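A lone chain, given as structure tokens: the form predicted on its own.
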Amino acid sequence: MTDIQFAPLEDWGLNAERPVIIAGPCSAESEEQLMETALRLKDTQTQVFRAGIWKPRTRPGSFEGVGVEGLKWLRKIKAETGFKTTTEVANGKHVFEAIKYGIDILWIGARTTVNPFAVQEIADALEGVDIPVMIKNPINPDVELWCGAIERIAKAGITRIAAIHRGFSSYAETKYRNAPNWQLPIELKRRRMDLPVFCDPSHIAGKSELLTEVSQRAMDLNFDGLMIESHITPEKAWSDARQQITPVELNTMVRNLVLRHMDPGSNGFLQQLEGYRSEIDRLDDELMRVLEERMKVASHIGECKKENNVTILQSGRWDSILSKSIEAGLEIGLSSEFIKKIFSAIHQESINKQTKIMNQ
């Protein structure tokens, strides 16, 4: 994405002071529900009103949105409240309809981002159109796929682009609806620091009581804003009732967020931070040397196995290493998930080296 220039949020007509709040119900259900929610959100820091018009659902027969009729409601809300409006688009027809009814910002959902054909159809529909587009991460944890979707929209001539982190599908049991995998949006931001990044704590959390925790983490990581699902009566919502909060609850949550500064403005702090960073660098160098030595030993094991015509994978040995490492990690305050990821990666690299030796 090195040749792409992203416009700042000020160019979207927004007050870019963190956190920029996008809020509204998961789904547009009726004109009354939408208008009442919007009017109550006027008393919060919300700048953009969101609502799903077309809802991609896992199973047929679920509520799949009110369609174009909802765009008329959003247009009325925009006229009466002054909110900018945003909705999800999943194909070219959605783009045409949303623009026709004056939607200010489009977003591409996770189920669409994962499909380059669908993203390209949207990009083609956006040719020659000047409108901001927000792109949610794909449902699977793949930063390249996320970058690819952003690049496709950018190549259509769109410069007002933002990413939305909404978490990733996972077979592992976690307390969240979608695993945050914070390292992926961090990597995205590392690649392009000028790309605005929002967090969607509603879809990460899946439960209203976890929203504050996820939102605070996003602010601590210097995300630009939050997209939060808010409904006048969440318990009666037609979709995703469990993760929605009332406008009053949203207002309280946002006001209680702790906002930290990027520039601490204190020489003492910076000197202390640099000291810690130097220590981290030293330890990282030491880790690299240890890994180098470990891989040398793994290569010797590969040569020994080749000479004795023994298979590379010894499942019992690997299970023993992993169990022992997890136990040792827990004793020093490291999570079993972290230890498993680290040692699985080391084990795979060892297998790769031994496979290369076997094939020589």
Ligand code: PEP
Second form
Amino acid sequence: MTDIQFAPLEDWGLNAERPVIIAGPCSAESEEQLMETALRLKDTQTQVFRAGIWKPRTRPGSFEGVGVEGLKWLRKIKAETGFKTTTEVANGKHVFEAIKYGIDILWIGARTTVNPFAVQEIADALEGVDIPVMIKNPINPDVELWCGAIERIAKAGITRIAAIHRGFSSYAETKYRNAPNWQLPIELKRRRMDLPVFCDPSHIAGKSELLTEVSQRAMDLNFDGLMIESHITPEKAWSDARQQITPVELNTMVRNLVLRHMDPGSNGFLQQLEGYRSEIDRLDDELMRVLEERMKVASHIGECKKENNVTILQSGRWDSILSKSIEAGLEIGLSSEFIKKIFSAIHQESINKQTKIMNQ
Ligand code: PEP
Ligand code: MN
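Hand over the structure of the form predicted in complex with the named molecule; the form predicted on its own is what we had up.
After this comes the whole thing, all chains and molecules, with the earlier chain placed first.
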């Protein structure tokens, strides 16, 4: 990405003071819902009004968006409220329609960023057009794919580009809908300090009560702004009801964010620290999975021993595990006391599990 120039957010006609707020419902549902939400958002720090009109849904049969009709509502909102407007585009036709109806900013969704064919089609449609484009991370945690999409759009001549971090799909259960994997946007920022980066706490959190902590984290990591889903009656929303908040709630949340002003040096340090912490969290998860796997195998052994009427504790086996582990530990710089402690605890837990099985 070294040959690309990124324009600052001021060039988008925005006040770039952090946090730049993009807000609006997950989906445009009706003209009234959209206009009412926009009017209430006028009392907040929101600068850009968002609404999805073509909705990528996991299963067919869910609400898939109102389509072009919604573009007319957005055009009216722009005229009556002065908000800049943004919507998601997933193909060349969407780009053409959105521009025709005066949408100010386009965004590419997570399910599109994963597909270079789709991103290239959008890039081709943008050839010769001067409009800001925001690119959400791909669903899978792949920073190269994210950069690739940014490069494709930049190669079409677009200079007003921003990234949106909306979290990543993960197999492991987390409290969030999409795992934040903060090290990925941090890596993106490390590569290109001048690329504006927004956080979408709504799609990361998946639940309104987790929005504040995700938004605060994004501010602490020096993100430029937030894209937040807001609905006049969240519980009645046709999509993503659990994660939307009212304009009033949005206002309170944004006002309560603590903005730490850091000099570039300490900021770099914090980002690096955050990257390492995320890595530790990931490794701890891995340790848990390995322990879970080990305990399962120990339980199978317990069942075997019960069937064959053998004692649980077989000292010879335990001695050999311990000496083998101490040796392996020493090779990677871990003391024998540490290895003894950790393996004794694991061994004890296995014995407890096997004892339970024997007594069943
Ligand atoms: C959205 O912003 O409503 C949306 C569909 O987002 P994502 O592409 O992040 O899932
Ligand atoms: Mn949504």
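Residue numbers count along the first chain shown, from 1. The model shown is predicted, which means the values in this text are computed figures rather than measured ones. Each form is matched to the other, and the largest set of C-alpha atoms that superpose within 1.5 Å is called the rigid core.
K.L.:
Is the shift of residue 15 between these two forms large enough to count as movement, that is, does its C-alpha move by 2 Å or more after the core is superposed?
P.N.:
After core superposition, the C-alpha of residue 15 moves less than 2 Å between these two forms.
K.L.:
For residue 70, is the CA shift between these two forms at least 2 Å following rigid-core superposition?
P.N.:
No, its C-alpha moves less than 2 Å.
K.L.:
So, superposing on the core, is the move of residue 330 at the CA at least 2 angstroms between these two forms?
P.N.:
It does, since the residue 330 C-alpha is displaced 2 Å or more between these two forms after the core fit.
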